[in-house]
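Quick heads-up: it's one chain on its own, the form predicted alone, in structure tokens.
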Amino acid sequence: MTDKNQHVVIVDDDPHYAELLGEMLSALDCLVTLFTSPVAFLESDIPGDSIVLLDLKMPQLDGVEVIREMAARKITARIVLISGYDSGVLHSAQQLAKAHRLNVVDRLTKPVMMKDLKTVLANLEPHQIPNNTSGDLRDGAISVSELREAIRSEQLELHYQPQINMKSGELVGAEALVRWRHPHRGLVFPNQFVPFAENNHLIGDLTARVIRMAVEQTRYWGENNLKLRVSVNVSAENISSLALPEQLSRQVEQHQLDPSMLTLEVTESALMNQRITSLDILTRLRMKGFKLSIDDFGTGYSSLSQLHRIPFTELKIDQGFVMDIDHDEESRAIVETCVMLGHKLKMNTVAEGVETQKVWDLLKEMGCETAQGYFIARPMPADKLLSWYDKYSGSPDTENIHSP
């Protein structure tokens, strides 16, 4: 059953095929607008809540060029790609649209059938405009002094997203995600200030503060009979400081915490510069008992060489692959390969971005050890996690996993 009177815009240079699609969509109670010229489409006023069926193979402007223009114009309409090209080309075009932060929701191979359109429209969630303003704050740009004061005066806080052992259903860890409780702007999310910190040489102080808060929280949970491994993201600047292993060791010793309770997540891109220095630092961190996770695995340029060089204990599969495994064969194959690789290298595998029961079930079949995502729980303040755990504890059945 589709939402009555959804506005669907068809962009296809074949007038006969465009009309055929229009007739099928009209039969599904949709309001239809046809464009056989991609130029005319781009020159029109496209409603933000519409659905655009975009053909890739058009002589005047091809679908990839249209995607580029839609991104430049920050068009927020939901996009369904259609084409007679093979699935690999469609998949690549979909990934390109996502990389441009367009709201691409599905892809269909020609000839498109009525049942295909019905399924796509029925599965569409209520329209949400994607956030294309990452790094900006509504009231203006932040300053170096403002962020430095936030770190110094303890305006930062951590929210924690639970990580579940997929076999036992046990809560085994949580990822610490920083938030800025600004005195005037309210709660500010990391994509709005972490890149700024990296570009202004504040990421070292920011990460040090986050790690200190995570260590203190882990000790507190331990004192309250909750043994929980906490993961913290570290940046390229962090792993260029030769003093980092000693600094972290002193922190865990001060709080009488086992260093294995702290997992440091490092992205592949952070490892690309100063390779010798980062290898030195990460090897010594492992020698001191800390866990190391390679984050967003599969999105970098030299994944396998990094696994060979650095003593990682955990492989974290990028959510961009995980979220699509229930309907995308390529993503499913990549995730299966990552899980198998993790097993061969005796590494814990963590899937992030688990948002549905079906994705959970598929990951469990693959043998993935750990999962995190909205299907389990959204990130939450530390005190909320305890109350969430009280409700969850003793209920490994995934049907009973829910946010507070």
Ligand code: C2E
The other form holds:
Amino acid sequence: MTDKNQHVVIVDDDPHYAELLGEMLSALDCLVTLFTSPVAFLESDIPGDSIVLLDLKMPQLDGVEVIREMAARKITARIVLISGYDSGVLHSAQQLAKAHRLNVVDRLTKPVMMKDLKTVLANLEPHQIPNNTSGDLRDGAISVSELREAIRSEQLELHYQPQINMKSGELVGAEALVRWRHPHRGLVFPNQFVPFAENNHLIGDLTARVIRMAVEQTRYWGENNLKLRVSVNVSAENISSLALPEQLSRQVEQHQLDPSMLTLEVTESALMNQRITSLDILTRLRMKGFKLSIDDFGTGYSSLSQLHRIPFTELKIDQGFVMDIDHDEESRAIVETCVMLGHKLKMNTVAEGVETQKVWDLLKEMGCETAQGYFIARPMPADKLLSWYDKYSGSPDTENIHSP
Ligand code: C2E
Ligand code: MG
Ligand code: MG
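Moving on from the form predicted alone, please list the structure of the form predicted together with this ligand.
Whole complex next, starting from this chain.
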């Protein structure tokens, strides 16, 4: 059944078509808002629980540009893409929106029929705000001084997500993911404060803190016979600080740690605005022995020559593609190509977002080296990792996973 009084926002430059859709939706008891200008739509306040029907083909600002802008504005409304293009274009646009973490729930081809609209509305799940399971900061903005204090007074902690060698089944590494244990709001996830830190000149301090914790932890595990490579995420601004390679080298020396035990993950989009300094810094980091990973690969615009120019040691395929390989041929082709590319460039390939046995099996068939995802384990506090691994490697359930 259709949600009564569901708020639907139509964005279509053709006024007749927009009105026609509006009439159909009103007949289905929806509250309708029409925009024939995408610019006006982007300037409006879009309720988080509404559904946006977005036409992809608009002369003023095309659907792909609107998707990019909506992502920049962190719009959480559910989106249905509409187009008269062939289904390949619709599919690519949907993949792009998903890669931007937008909440695309369906797609429709023009001319849209009443029965299609009914089906789309009937299939809608109740609205959920993605990645918002705890510590929502939207209802009370965080302040610079609060976050600065959190970094200083050690309210940040790292959770580690295991990375498994797909052939041997061995635990080979862990990605360190930052969380904020807030005194009142509970555990706050990084998408709620890392972008804020980036925009308020706190990312240097945040990353320095994260790296210190990760280095101490790696050394501790090493002393306890667990040789684990640890990956940390760094932001675009971090790789424009010329002092970073020396700071990092000093830290690993202090802890007598081999720099190759530390991998720095840089997202593909952070490299998009890359200046010469980042290239300089990344090259020096490699020369000092640190490993470099290109994170969320497939979502940005890095050219092959850029991959070749920067001495990456690892290619981390974006979870948006990995999750879909069991039911979407194009995602499967993309992931397969990434694995091949990684092999050709002699890079370690990591698939993140492995959630099911089926996806694991397909990745293994493709020759992907390393897997990370909820199917193996969710990120966990450092002190849980050893006991988790004992259980994991001894579990009968995981025997077929482990066989080479
Ligand atoms: P990322 O580096 O791509 O990390 C992977 C994210 O996917 C993590 O979310 C992880 O918990 C989640 N994930 C892992 N496996 C699965 C799976 O099978 N299914 C699904 N649905 N999700 C999975 P998390 O911890 O919320 O981190 C989000 C992003 O925040 C990270 O994306 C990274 O870009 C950023 N981040 C995390 N820690 C730091 C940090 O210390 N510094 C900086 N600059 N950014 C960080
Ligand atoms: Mg990462
Ligand atoms: Mg990633």
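Worth saying up front: this structure is predicted, and the values here are computed from it rather than measured. Numbering follows the first chain given and starts at 1. Throughout, rigid core stands for the largest set of C-alpha atoms superposing within 1.5 Å between the two forms.
Core aligned, does the CA of H100 move at least 2 Å between these two forms?
Comparing the forms between these two forms, which are aligned on their rigid core, H100 does shift its C-alpha by 2 Å or more.
On a core-based superposition, does E23 travel 2 Å or more at its Cα between these two forms?
E23 C-alpha, core-superposed: shift of 2 Å or more.
Look at A382 and decide if its Cα position differs by 2 Å or more between these two forms after superposing on the rigid core.
No; that C-alpha moves by less than 2 Å between these two forms.
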